[in-house]
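Taking the form predicted alone, here's one chain by itself in structure tokens.
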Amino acid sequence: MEVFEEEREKRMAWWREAKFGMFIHWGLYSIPAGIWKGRLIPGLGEWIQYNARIPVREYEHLAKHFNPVKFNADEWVGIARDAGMRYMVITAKHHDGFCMFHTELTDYNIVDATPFKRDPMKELAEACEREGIKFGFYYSQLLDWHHPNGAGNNWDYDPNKKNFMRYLEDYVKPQLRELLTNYGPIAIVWFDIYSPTPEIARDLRDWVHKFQPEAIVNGRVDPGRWDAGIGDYIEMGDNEIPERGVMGYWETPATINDTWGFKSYDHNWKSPGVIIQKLVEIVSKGGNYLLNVGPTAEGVIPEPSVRNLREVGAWLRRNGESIYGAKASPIDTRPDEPYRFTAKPGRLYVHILAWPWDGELRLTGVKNRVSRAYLLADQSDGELRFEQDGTEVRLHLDRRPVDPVDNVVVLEMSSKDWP
């Protein structure tokens, strides 16, 4: 157990740096997106086969028309760039079975099947390794809607019949063999659904370590307990934030809007305001944020998600050093509070989300002396004034906010011990 834990700890050390990354749900479903025999299928984008119960030979003929020619590698990873991403988590095949990467194991992938005939997931990763962006591929291990013997599809398979360790190892182990040795440096393998058993779980990620020790396996390989231990990192519940810090590494996946794959009529865009805000509270109790983008058809990432992203990455630019890297807050804060905290040696970011009215802020449990305070994006205005008194420090915020959603104070201690 010891040598894992050192071995988890050196595969964990860039992802403890990045804290922000891009997530992408891409495949057929983006055809329909959302809408299937001229009715609006309630659900995720990603789940229109099994919520509409389509048989698995009428969604096979999607991929007759899914030509995505607007793709552009370079342009995908410009975009996570130009967000502030530093990794990006790809479904290399999601629960409907279409596999978006060329496979030996079936034809039903985007080589084969489609007009398109390009391995988008070579593209990616190459465009990635150039722009010194970290390079993972989602891969659903449970569910499989296509395959006779994977879980999920009971309207086209008896469930009676199926054989899932045969699935396992007659078919995912060896596409899992294929994403890991036919594609450069994978940073992450992301499962989902969980696996049936701990022993299964343990299987694929050692599988995973086997061709590329390095990889990290995310917390849903586990069997239903995200805290047991058996993947690298803990994966939330998609859109989940936990109220108060958590140890150890989490991540919180989640959407830009109310969907994963692309869904032609969810406009539901998340703003970049709470974009920022969401992952600021997420570094400020210890967690990643992975954020989704569902490309059209066609291999457009939408303009409102491309848009937002940009602003994002523009108050990265201005703040960065108060996310990528930072230690959780060591202040506990309530909900209601309009501040967040987020900490390095000797430095506290002080994330202000209200400016208050009367230009004062108080803050408390500051253990250590403050010797001095600023804002981080416009240090050139010198210093701020503050009085510490104990654990409790008022900050004298007389000037204008440099910016409408979070400015960020840096309080510096006298002493590196402390958070």
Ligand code: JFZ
Given for the second form:
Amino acid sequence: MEVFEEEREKRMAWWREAKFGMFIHWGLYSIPAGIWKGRLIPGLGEWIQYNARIPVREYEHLAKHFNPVKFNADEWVGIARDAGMRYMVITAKHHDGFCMFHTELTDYNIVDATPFKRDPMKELAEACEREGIKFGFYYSQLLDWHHPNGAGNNWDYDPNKKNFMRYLEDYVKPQLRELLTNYGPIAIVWFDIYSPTPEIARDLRDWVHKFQPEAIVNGRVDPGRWDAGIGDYIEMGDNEIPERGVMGYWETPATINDTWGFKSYDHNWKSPGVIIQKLVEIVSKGGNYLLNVGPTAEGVIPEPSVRNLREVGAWLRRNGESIYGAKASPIDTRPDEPYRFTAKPGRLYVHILAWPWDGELRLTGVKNRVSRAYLLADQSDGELRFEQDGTEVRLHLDRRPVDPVDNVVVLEMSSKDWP
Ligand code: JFZ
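The block above covers the form predicted alone; next, return the form predicted in complex with this ligand.
Once more the chain from above appears, this time first in line as the rest of the complex follows.
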């Protein structure tokens, strides 16, 4: 294995184990929250400056009103912990160019431009350190609707007069240095929407590793979703779960409603059951699930998302062994089959998404001899009866399920050579 591959395997060790993370989109866009001058602005909350073509001189006035007095880093980290989320990625600078961290490169940042005057990135990094949750930054390395040399704002600036390489060298890289030297150990840098060329992608990845060699770099540093492999893993499209398992490391970034940045009228919260089923679907195909919350301008994570995440955490406390550090299913399942598999050496986890009415579950493709079977969440009733004929196992679920969404049966094998 090449040295780079070995280094990557070491970097990815915690990520292979973590499986489930909290994404946070928080910035000036949380103030309008999808409404501008009395109009509902369609699209993602964090895209409001673009979607409403708001001039920089108007949009930047929002900074004077950004004062999230209810923000409490330990509270947010506690929500992630109680949800069973093992890492946190937060927007240090999204496409609007506003910096949610103290930077010397511009006064357009939360410490210098707002009445809040605190650095929430610093407070969250320290709170995550206390809680043992891995911490990282989302950073928009291409689109910047505030900076004259950033990409994307053609309503204030003449695109023909932009100098992206100046933006990269004189602004992006010095800011990345600040983020990678002022906030302690950074577990991941989550670049977004691709670099213009593979050379720039490699330069950014190497720049990250110059300061934090252990930091994982996501796939959107690459010039395209499936290109280059310069990042440490493939970043799927928003809310995208691949049809079939994908080789190597990959992650689904997902919204908990229909927007990343807070919108006051988006109440389409994913239920705990939907979140659990997506988590299981993703892990059964070999991926990680980075699920977003969009805090309000006051610094509050919306209560419905907190409530739903708390229930997901309760399920994970009973069934986390089948998720954390688990590998993709060794058995192909059709999308319509009411069960999924995850695996660890010598153990197959059968995620039963619909409890069979007759209590019988027939599984095929089990390439080892099963020695015992039991319900992961409640072993008080002892082991489950089963018969095995070659690779076919008939499970007798002669007891009531304990969970409304996903009941996990463990099939312990006679040896560790499969799965
Ligand atoms: C990007 C951002 O534009 C968006 O605001 C949010 O931060 C999201 C997590 O990332 O949106 C994308 C980027 C890439 C794809 C889809 C949406 N893609 O590759 O399909």
